Structure formats: C-alpha cells, structure tokens
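Only one chain is included here, represented as structure tokens and corresponding to the form predicted on its own.
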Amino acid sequence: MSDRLTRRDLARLLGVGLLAGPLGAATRGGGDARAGTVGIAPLAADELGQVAASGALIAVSAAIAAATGAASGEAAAARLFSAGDTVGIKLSCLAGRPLSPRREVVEALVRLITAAGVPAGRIIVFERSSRELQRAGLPLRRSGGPYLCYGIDNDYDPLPSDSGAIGSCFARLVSTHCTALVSVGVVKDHDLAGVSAGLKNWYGVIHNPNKYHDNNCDPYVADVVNHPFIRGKLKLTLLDGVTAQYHGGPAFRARYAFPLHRVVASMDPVAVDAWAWRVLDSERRQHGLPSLAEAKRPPRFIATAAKYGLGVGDPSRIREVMA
C-alpha cells in the first residue's frame, strides 16, 4: 500500500535516523575505496506484494548511503549529482509489474535526487518503450510533475557508433540529453545471459539488442556499458530486490519468484551484478537446480566488464555494507 509523504515527513526521513551502519576504513572515503562496495537495506512487501512509500524511502536512502559511505541518502545523492545535471533513470520493465522496479522505489530515488538540487524537469525516468513503463505501473509524463517519465520509443541516433564488438544506434536520451545516468533493475535470472540486473539493463538503450545474445551476451553487455555514452555518465546502480527470480527469466515466472526483501545500491556496476549472481546461484541450489555455470549460462560479461575497468567482478573483493 502506498502512502503520501509530506515535505515534513521527507525532511524527517532524510535527516537523522537514516544513517548507514558503521563502515570500516576500507569503505570510507572516495575513489577506489568504493570499488566493490555494495550497500544493502531491508525492504519487505505486504501480503499484497506492495511496499509503502515511506518504507521505500528509508530503504533506498540507507542502501545508497551504505554504498557511498555518506552520512545519509540525501548526502549520498549530493555527492553523485549536481544541480546542473540532467539525470536519466533507466528502468528494467520487460517482465511487467510483478518483476519491475516498484514505483515507490523509483520515486524514493527521485526524491533524493531532487533533494540534491536537480530540478524535477531534469529527472527523466525512462525505458525502451512507453508501453513497458505503463505496464510496470509508472505514470507517463513529458512535462510537469515531480519527474518526467517516458519511453525511448525509437528515438535513436541516426548513425551507429562502435564499442568493442557492438555497433549500435544509442538512444538520444543517453547519447545527447542526459549528463548523469542511473540503472534501476531487479534481481533475476536470464535464459541466455545468466543474470539480468544492472548491467544488462543498458541493452534497452541500443536499437539492435537482438544481435548481441551469443556466448551468454559476452562481451556485448560489457561493450554497451563501456561506451562513453554510458561509462562516462553512470553514477549509480540500484536494484529493487524486494522480489527476485532464480529461474525462467527474463520474463516473469511466478513459480520461480522468491522474496529477497532487499534494496541494493552500488557505485560499482560490476560488483552489484556479481552480488546478484551469487544470490541467484544460492537460491538455485536451495531448489535443487544447477548453478548458472553448470547450466551453461554463466554471466561471462561480468568478468569482461571487470577487465575493462568498469568495476570489481571478483566475489572475494566485494564488500557488503548492511544498512
């Protein structure tokens, strides 16, 4: 059940009481100190599968604070975004409402970005198509409101550009319009890539993703994210892990969905996908299924992305910071 937040509520929730748990020296500070750091906060749904806006704000704030080492979600957002930015928030809505980022989670992130000084008209929540956003329960809006929300809807660059093994026309939102980007995904299995979380979400900004699914989508996922249009602008990955899916993806399969009850954030887009891989393999084992590697669909692109310097892919180097 969603509930409305007043400005007084927002100030209270963003202030004291939303500090992340104590961080060790390795996770304080900036630069490389945040590589491999994944912030995790609890967020459970009610019996109808819904979350309250106030609970989502607390969880998103705490996860981002934990990921960045900031004192609060508001302080973390101020580190990541400036008032002059145009922020694009790419959602993963292919699976429909049961396994897409919840509106309450998305709007919690928007509130933090707004608190960092970014005007509402320069916060754009988007997906490959407006239809996918509507199916996921997001309101379409090209003007007004607390944020804009619309699909790419075939508005791509007229000419392709290359990155590694890909040659694609990128969405003009990403190539030209936005100065800062956020990937907001879910934690789910993918029948070819193995994992669909934060990195593969960026397949939704190229005009020809159907060409790039061989070899478990490797190196193609990493090549898309390594393009300067994304690599140079990507500030944060946020995963709505309230519900996850360990098999049968990328479409929603109710029989394989499970309550993970987490919101996960990282400035390291590789580490957060490596974390999701570990979670999915653990759940698969509990249900008597082979690991993703044993099933011949390991997310190879994670190691490739790490090789490109996009983040940390070695599970032994990933630091979970619980909020």
The other form holds:
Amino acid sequence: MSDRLTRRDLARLLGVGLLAGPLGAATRGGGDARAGTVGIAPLAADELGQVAASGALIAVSAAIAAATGAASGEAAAARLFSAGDTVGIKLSCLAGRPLSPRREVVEALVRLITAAGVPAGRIIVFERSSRELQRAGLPLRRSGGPYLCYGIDNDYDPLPSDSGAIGSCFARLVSTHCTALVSVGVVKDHDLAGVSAGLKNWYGVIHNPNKYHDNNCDPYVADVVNHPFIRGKLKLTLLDGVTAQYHGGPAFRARYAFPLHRVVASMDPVAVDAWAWRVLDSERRQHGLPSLAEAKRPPRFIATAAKYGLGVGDPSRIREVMA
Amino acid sequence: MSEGLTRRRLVVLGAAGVASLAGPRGLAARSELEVGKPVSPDALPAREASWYKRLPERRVECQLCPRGCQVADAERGSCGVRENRGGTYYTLVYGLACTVHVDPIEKKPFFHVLPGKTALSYATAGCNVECKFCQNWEISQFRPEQVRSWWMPPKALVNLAQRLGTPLTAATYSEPVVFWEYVRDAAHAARSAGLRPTVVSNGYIQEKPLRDVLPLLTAYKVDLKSFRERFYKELVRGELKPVLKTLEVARAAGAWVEIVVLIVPTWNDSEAEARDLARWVKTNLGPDVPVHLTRFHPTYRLTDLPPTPVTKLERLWQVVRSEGLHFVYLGNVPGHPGENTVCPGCGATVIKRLGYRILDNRLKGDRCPDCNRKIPGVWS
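Now show me the form predicted in complex with its partner chain; what you just gave was the form predicted on its own.
Up next: the whole complex, starting with the chain shown before.
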C-alpha cells in the first residue's frame, strides 16, 4: 500500500514540478520562438531505399540546426541536451524495416547527442519490444557500443497513471530512467488516427494503446504526450521521411509508399505532425484519394495537442525552414 | 491493497501450480509448445479467429463483441489479443492461460449451481472493456505478451480438472469474450468429459458468437455493471444495451443465468437505478434469476472512492427484493444474511453460507424442505 501511495504522490509532485518549472516552459509551443518551426533537409535513398551514413549525418544535422536556429547540428544538440542527461530515443518500428526509421538516421542523431557530452551508456534507443527493433535493423545492445538499444519488453510502472482520458502504466524508461526524450518516427498514414508521425509514436510507451484508438485516437494521443513523463522531457521530434506512405497504414504497403526524401526535425512536436498531415493529404490528392478528413480519419489529436499547449497545430502557422 | 497483492500472488501461484501438475506428459497440441509450460512472449501461438469478416485493403472487422473493431493490417483490436496479419484475423490467446485455479463455485459467484463444488477456473490476458474499478486489471488490461502465460489447450485443461476432481470449469477472471474460441472448445471438451462448463462474463458480446457457445454451457454469469448508459460510457468504455440483449438471449436460450451488480458509491448506488434494474430483470428475465449486489473496494483507476457502505448495500437489497425478485444476494460481505438462499414460498433458509463456504444445505433435490417449493438452479 505504501508503495502505491508513494508512487502516485511522486507522479503528482513530478507533474506539478515539471509543469511549473523552466524545463516545461522551454519546450512549450506558446512562448517559444521555435514553436511552429519545422526544419527540413533533403536525404535521398538509392533504388533499394538505402541511405549512406555520411548523407544521413549531414541531413539530420541540417534539419536539427534548421529546427532550432543553431549554427550546426552539434550546436543544436548542445542546446537540447546536457552531459547529465539520460536520453531516450523512441523509434516507431511497427511497420518493419521498409517503413521504420533507418539505422543511419538514428545513428546520426546519436552522434550529435554524443557530441553534446551525453555518455554512450546514457543514450537509449528503444521501442515497445526488442523484436521490433531487430526487425527494423537496429542492433540490440544493453551495454557497450556507441548507444544502448533495447525494447521496453514489459518493463512498465506497476501502477497506472492518469492523463486526461487515458490511464496507463508507462514504460519505466520514460517515467523513471530518462531525463530527455526524442521521438523518431516516420511519415505515414494510419487507418484510425489518420497520421502516424511523431506524436502517435508515444503510444508505444504505454501498456494499453489498444484501448485508445476510437474517435481517431483523440484525445488519447494528446493525453499520452501531455503526461508529465513525456511533456516535461520531450526535446525533439525527428522524422525519417526518406520513404513515406500516404495510404494503407500503419503497416507497410509498397503500393502506397512514396519517396519523400526528407528528414524533418522540430522542437515543436505538434507542428511536425501538422506538417506530416499536410504532406500526406497533398500526396493523397495527387493519387485521387480523398483527404484524411474526407476519409473520416482526420488526425484530430493534433488540434487537441495544440489546445493543451504542446505546440502549434494550425497548418497556416507552420514555418518550414529548409536546410 | 491486500486484495490486489493477494490476487496477483494467487494468479502466479495458481499458474505455477498448474505447470507443476500438468507436467510434460500432458497433451502437446503443437510441437513447439509444451502443456503447462510458459510460452515465450515472442512466440505467441496464433490461431485464426472464428468471428470476423475480411474487408478491402487487408482490413478486417471483428464480429465478436459489439465494439466491432475494424482493424488494419499489423494492428490489434481494442481487446489487445486479436491481431490482423495481412488481412487474416488471429486470436493470440487460444490455449494461452495466464491463470488457472481451483475456486469454490460460490466465488464466481454462482449460488444456484452445484453448491459447495469447485470449478477449475481459467483466464487469458485481455478484455474488451476497461472498467476503472477492475479487480483483475493486471491480467485483463494487458496484452498476452505482457503477461506470463502457460500453454494449456482445451483438452489439457479438462484433463487437469479431472485430475483435480473439479466437476465444473469456469472461464473467468479477465473477460472470456476475448478468448471465446478457447471457451468454446474448452466447454466442448468439458462436456465430453462429463464436466460442467460455466462462464463469468461482462456479457458484451455479439449475438452470433453468444448463441454458438451458449448450448455448451451449464451456467452463464453476467456482470451487469449498471443500469445506466452513462456508467458504461464513463467507467467501463462499453455500452449497456448489448449487455441487456445478451441477458435476454441467454435466458431465452434456456441457459442458467445469474447476474452480478457491483455497487460503486456515487455511481450506481441510487435506489431509483436499483429499482429500474430490478423491474427490467423481472419483466425480461423473470423473478427467479439470482441477482448479486456486491460491495465495491477501491482499486485500479478508481481509488478515490470508499468501499460501499454495508448499510447502502442493505438498502438496495431491500429495494430490489421489494420489486419481486426472488433471489437477491449480497456479496463481499461475509457472514451477512444476504448470502443465504431463502425460499420465496415460505421464507425458510435453504442454503446457509459464510463467504464462499456452504454452512448448511437443506435443499431436498431441487425443493424447499419445508414447503416443497421448487428452487430454480442446477443442483445436481
């Protein structure tokens, strides 16, 4: 019993502290000069969809620099992360290797975080399960190497924590271990949510995402990200948009995939999803498909996330900065 | 608190017990799986679901529960235990028991089914609703790969029941609707072995799968969580209407039905609601269907409420009885007279209980020993 009370109290205190503190304020959309800013860099793939590590590093550096207004990727990373951080990088690997963040893109990000002084043992690339990481081509590693890489694999908090309409056990990586978080997603259509990019990626850190797919995942996606475990720590969203998918998601469907050849970064997690929505709708129009709203799956959670103050959801206020 | 911990411990111990009892000599339905042994989260046995239809673009529509999830490739339904793989829908929990335990049948609770007998009770992970007061959330609200489970296909389950001498089986604890194929085949195997299969459910199921399994069941208990849609919407993430339909179908099909209503303070504890519920039961199911009013204890996501005051339960007990229902019980109040079965004809106590124990069973066959009135139920 005492354990329950302590954890709950701790979560509440943590939430209040983060919301009231400077860390929370720094990453919000409203008063932040970078709110609504999306940094975009080109990254081409060969005919097999593969990218060179050197090209990925250039693109990721440029996108993050553009997103943050820093002079370089290293300078941007130094603004976002400090040597004392434990950085969790959440990947979106449900679709398997063809439509998951590429290892080269992830490792480019890791290099920048390392350059900011974060030790290799405190950079954790993770997904819901180790199996998904393996399938996406990431090397599993719980010690050694330039970064750690493993699945949550059922390591959740023992008790659920509420945020708006959701009540979930969060991965302990997110609730307890990490002090800074990055969402690394892709640009793809989702059968129910409309868009699966940076925000929905966080469904992978709760134990019961299957409960929250009705009403186009609204307000649930926003509720997950609004939880202090994430809201208070989320520093960056990075999308591997080398290959994107405008229909038939969230699984990979080759016939609906298209070469976008972009890496996209933002300190504003809502703006980057609004950008992805715009890109997907544009591509859908080109293929004669109805917009996501007309297909009855508008990503409503974007507006809800904006309403929560997580960032800018109004597409007309998204500022694209091309690197 | 103690209940939560006890329950978890019980689940673990129960399953461990099964593992040791079943042993490697049990039935091995699949070469890679061994009866009674843990199943790796990375190797869940997938079996094509029985109630779904294929949709364009590799999507499927589940036809098991009223939610009717339309599920894209690589996604799961709301229950978390059914997955679309390339346009074919699979159950990931067939034969995958996360708990197996021997319980008194009174614990289900069935008060009119073989009093004093035991039921081999089993469950898998998953549920199709999300009650904020779920006592078994540590298995019901998780996916199968998140819960330790053991390979226990239907025949192995029945073999175990026979070895343990339990005349009944019970699909229970989490939500049997989500492992309905397993329930169906286990019930069939139990029948064939001369056992009595029962189900303890939320009743949130479509009519076709319900009718497919009902004839196999000895008894069917439904948690009627409230008589108000608001309660179902806000605390359960489900709907009332389909549950009422389930009760009507089950009763009309001749299944022995008992109803449990958990009384949650401030949510479903009004006399008006109790009266509406009692009237509906009497009109649509008849006065002989037992109704158990049980005491809430704070748990899961509803920890800011106190346990239901016993005086409140007693008042509702009076209200429901006053509407003409013959068998109204109080639950989670051990030693209360509301646990006893009283003859509606002469008022004599025919079965006296203390918690899950039978202190005295005076039934003569299926009749009151004092006035010879028939007491409905499954008594032999």
